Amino acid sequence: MTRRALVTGGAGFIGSHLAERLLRLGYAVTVLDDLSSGLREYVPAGADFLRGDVRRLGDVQAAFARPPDVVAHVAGQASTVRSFDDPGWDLSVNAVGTLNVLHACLAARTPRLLLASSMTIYGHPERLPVPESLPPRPISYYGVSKWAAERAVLLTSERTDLPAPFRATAFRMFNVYGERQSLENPYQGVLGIFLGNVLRDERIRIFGDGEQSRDFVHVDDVVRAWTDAIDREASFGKAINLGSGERISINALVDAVLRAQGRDRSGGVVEYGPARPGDQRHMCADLSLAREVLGFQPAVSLDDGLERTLAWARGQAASAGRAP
């Protein structure tokens, strides 16, 4: 019998890649997305599409009309900066939306839930690389909302009083990048933002001194880990880091993007602005648990991933009528 999977946020960057992979693995896939940041064209052929908002329980319940065997909950507000503009909205999307998905899972007796959590729950970590054992101390409302969602899901996974088995895994994702990352949205994905700037011949704006560092992991590595975890009992009830295990400064990243386009910083193409609230100084994932539980090893280097993403971005620019 064909297994069914529901991907919330499946018209977005990470969710659409995940929906594609699940289809390749033989799942019947349903995508639920409100298209607030995702694109209908990113929903893979072969997946059923429902337009809906995870904040509305009725929309979520409609996606469970045919109960899925596994839910990949990716939908959410994904900007640290925007969370400071409206913390209530951030909490409603990320926490209340997750509770709605959780409620629907329990009502439909869906046994498996995978959740998109975030490195932002760590705040300013005491050491690098960051292990999952460090206590969460989020410094942004976004981090708070992701921490609340993660705890609700994993707490439910620990319950022994439920009428049917329910097991969850939360993935604390670091800086995911790759094809389909927005080149236009200033609130999503710093690498996509920089690529968009360069392709549009705009100045690149760095917030802070640029010496802050991040761990960039390609979307292909991330979705492979998600699907590998579905039937891996060792991952049940756990929060697991997903990153590359390496870090690069924002200054070095900008230089790499410029270099890939045969450019440099001449002409004042890079400018600096004040650091933004909630910005973490340094982040790098300890992948020990991911290796132990999932046999996870990132396969896409930053150089190769940047080349692939840039090739895709050039195609996007060309199709939009801009010279790549």
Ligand SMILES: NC(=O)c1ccc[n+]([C@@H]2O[C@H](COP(=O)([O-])OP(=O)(O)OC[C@H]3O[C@@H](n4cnc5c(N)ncnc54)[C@H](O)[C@@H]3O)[C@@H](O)[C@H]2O)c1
Contents of the next structure:
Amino acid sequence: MTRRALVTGGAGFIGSHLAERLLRLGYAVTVLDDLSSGLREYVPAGADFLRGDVRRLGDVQAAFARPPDVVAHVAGQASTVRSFDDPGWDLSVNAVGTLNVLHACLAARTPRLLLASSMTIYGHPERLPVPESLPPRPISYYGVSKWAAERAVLLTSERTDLPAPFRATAFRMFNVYGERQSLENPYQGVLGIFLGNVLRDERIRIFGDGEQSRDFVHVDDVVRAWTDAIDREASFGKAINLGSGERISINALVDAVLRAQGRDRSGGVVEYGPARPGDQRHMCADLSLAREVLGFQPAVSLDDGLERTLAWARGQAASAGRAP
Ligand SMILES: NC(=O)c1ccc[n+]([C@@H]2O[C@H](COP(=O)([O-])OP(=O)(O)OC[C@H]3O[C@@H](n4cnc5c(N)ncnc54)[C@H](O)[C@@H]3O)[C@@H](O)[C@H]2O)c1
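Write the structure block of the form predicted together with this ligand for the protein whose form predicted on its own appears above.
Entire complex below, previous chain first.
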């Protein structure tokens, strides 16, 4: 029998890739998204689309009209910076939204929930690469809301008083990048922002000294891990890092983006601004747990992933140029 999957946030960057992969694997897919940062055209053909806000329980319940076998809760506000502008809004989208999805799962007896958590819950970790066993100590409101969401679904997964089986897995994703990452939205992934800058001939602005480092992982590697986890019992009840296991400084990343476009820093194309609150200094995923429970092995190198993303971004820029 065809299994049903609900992908919240399936009109966004990561969610649309996940919805696409689930369709390819034979799932009947429904997407719930309020289109606040996602695009209707990113919802893959073949998926049902419901426009709704995860902060409203009624909207979430509507997406459970035909109870899914698995829910991938990807919808969320994804910006550390915006969480400082409006912490209450951040908490309501990321934490209350998750509690609504959790509530609907239990009411519909949906047995499986996968959650988009984040490396931001680690704050300034005491060692690198960061294993999941380090105590969470977020330094942004975004990290706090992701931690609350993650703990809520995992504690529910541990409950023994529920009438039906319920198992959750949370993915602590590091810096995910790839095709369909926004090239315009200044609050989204840093690589998409830099690519947009370079293609539009704008100056690149680095916050802080640029020596902070990040772990970039391609979206294809990430969504493969999500779908591999669905039936993998070893992943039930766990929070699992998803990264590449390698880190690169923001300065080196900017140089790589410029180089890929046949350019360098001449002409003062790179400028520096003050570091922003909530900025972590160094991040790199310890992938031991992902390897052990999912056999996770990132397949897309940063060079290849950058090339692919840039090719897609050039296509976007060309079609924007052709628009009337
Ligand atoms: N991109 C990363 O590097 C990264 C890393 C760690 C965690 N995450 C998390 O992964 C998820 C997806 O991130 P993304 O990079 O694809 O961002 P995105 O903004 O492209 O995707 C988020 C999607 O959720 C939708 N959405 C937002 N608020 C909603 C609401 N209240 N109700 C319904 N839909 C809503 C948006 O319209 C969008 O389609 C987010 O939860 C984010 O916090 C992302």
